[in-house]
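We begin with a single chain expressed as structure tokens, specifically the form predicted alone.
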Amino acid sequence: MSIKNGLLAILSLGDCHGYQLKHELISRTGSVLDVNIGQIYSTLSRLERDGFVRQLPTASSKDGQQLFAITEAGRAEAQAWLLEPMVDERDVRNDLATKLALAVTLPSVDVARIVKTQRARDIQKLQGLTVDKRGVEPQNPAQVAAVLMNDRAIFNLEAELRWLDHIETILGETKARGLDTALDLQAYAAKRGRPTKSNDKKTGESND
């Protein structure tokens, strides 16, 4: 999942600091990311070379940490991701996974309208390759290959429509149950300062 998505949904919630969005982020995803501290700031700093998040007043915060707030088109872009499709030509079932499961946890955000769309894309996709694949009888060795990748797309397809069935599945049940899946905002012990530049400079860029 795209670390700067994710951190532009948590902030949707309210104004962050850095330690509070790296909990926010791991805990509202079943703790199955590994993120750490240097990834969550250098992220945070190209977001806001990019506009969408803006440093607060350090006096806003309580406990004197640097605070972040979304801006207008923080929002749109986190609201863009949370309702798209993923289309990514690799294999996505992870990244998708991990948007769900951050998706339950944020009020007014209708995951069963994310659930419906990405359906009708991998519908759209599963038709795409299954006409790809009649009537090809490979000829040569690069041909049976090219069968066998569109084989395993199209099993991936399958298999990722019967999980959103589940999924649908499980909404409904615990909407039955009156159990809301919405998590405020918690409140986590900060270090004091930023972590040092070496730190930033060893995550790179790979989880925008």
Given for the second form:
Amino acid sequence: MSIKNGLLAILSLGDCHGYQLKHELISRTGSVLDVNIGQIYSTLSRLERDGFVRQLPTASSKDGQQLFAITEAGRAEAQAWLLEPMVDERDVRNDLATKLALAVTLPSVDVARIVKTQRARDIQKLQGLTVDKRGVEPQNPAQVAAVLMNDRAIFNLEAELRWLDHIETILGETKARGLDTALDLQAYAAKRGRPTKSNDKKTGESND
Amino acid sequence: MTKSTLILASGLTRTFGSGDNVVKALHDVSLKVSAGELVAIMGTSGSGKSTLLAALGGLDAIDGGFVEIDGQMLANLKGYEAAALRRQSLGFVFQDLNLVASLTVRENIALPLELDGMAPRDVAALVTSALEEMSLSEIAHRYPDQVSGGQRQKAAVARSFIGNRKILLADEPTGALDSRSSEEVIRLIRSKIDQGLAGVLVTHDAKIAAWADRILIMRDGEIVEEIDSQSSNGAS
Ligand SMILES: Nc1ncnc2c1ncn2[C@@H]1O[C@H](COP(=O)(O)OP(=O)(O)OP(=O)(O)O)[C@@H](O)[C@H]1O
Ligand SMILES: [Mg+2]
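Output block for the form predicted together with its partner chain, input the form predicted alone:
Full assembly next; the chain just shown is listed first.
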């Protein structure tokens, strides 16, 4: 999952400052994203340049931290990313897992629909790869490399489809038990919004 | 080849139990399958897949809707007519495959033809080639409990094709097979379909379902999704 899309998805919940975004992003994706504050701010400035976020007047923040707000275009961008099936074969499972992990923490996102859209896309992809097999003789040495590559893609897609069925069931059960997976934004005190002690500098994060 | 409709089902409803225990195993399910077309049905356990196959084959009563097989309304057939239609036109592979325990693999495969009164010499020729297609020749003389689960399954698939069937209804035909044998079986099913059979195939394996022209996903007795293999560019 790109930092860009993660930030937009979180900002669609409400205005955040940089450290808050870092904290939210990490806690919502099972800590698999190792992102530093420098990356957060550079991503935010690209998002601002592209019209997806805007800075709020500094006065609107209690502790003097720069707050960022999502624009309508940013909201649309985040929504499109969440709902689009992923097509990057190289890292599709990890990326999809991270996206879904984040999506279940967002109150107004229809995760079942994301799963369904991804499943339909995966099945069609699988059908395409299977059509490619029809004319192929698996034992023909000239075709063995093609068969291997094709079969690997087929097995990967099948695994992803089983995994999608599995999490759909789990999420359905969670919902049936009345459990809510959505997370509200947490009040998060910036580590260095108002530096108190000089040992705060030991966090090792790059400067903003 | 003209794409005649071989299976037409409309508004199928099947309810089990009553009161608090009522299960809507099928709820308003409609389906059309033409010659040369393979339809796969997927869905969670208990979603109604086997119930649907049984209804299509006239093996189980339905509470609503109708089924037409090769232009004949199942509900209008007399008992012996329905039995003849099933024997001659329909091939079944059941989830809990039922080979006859007291007959060898070869005799099991020959059974539908013999029941239909085919001359023994013709039966022998057809069965021999069916055994070869499924790589079962070597175990043809054994009884079902003397072969592996996968071999039993292949024998059941071979039996479902035997003779001049027009329709194949298969419930998890590759369920007990490893991926290599599964592929062998689904390739054979696909080639029969390409020769003009119509097929409905229930499977939990997306790799197998992907050989079908259409995939229907069932949930709670309903078809909730349909995915066509050609629909990636625009068809609804
Ligand atoms: N004879 C019966 N009496 C009562 N309920 C039944 C009967 N047959 C099926 N059912 C119920 O109808 C529903 C659908 O069953 P069905 O066998 O069609 O499911 P399935 O999709 O084939 O599942 P699986 O993938 O496990 O084979 C289930 O809830 C099942 O318990
Ligand atoms: Mg079943």
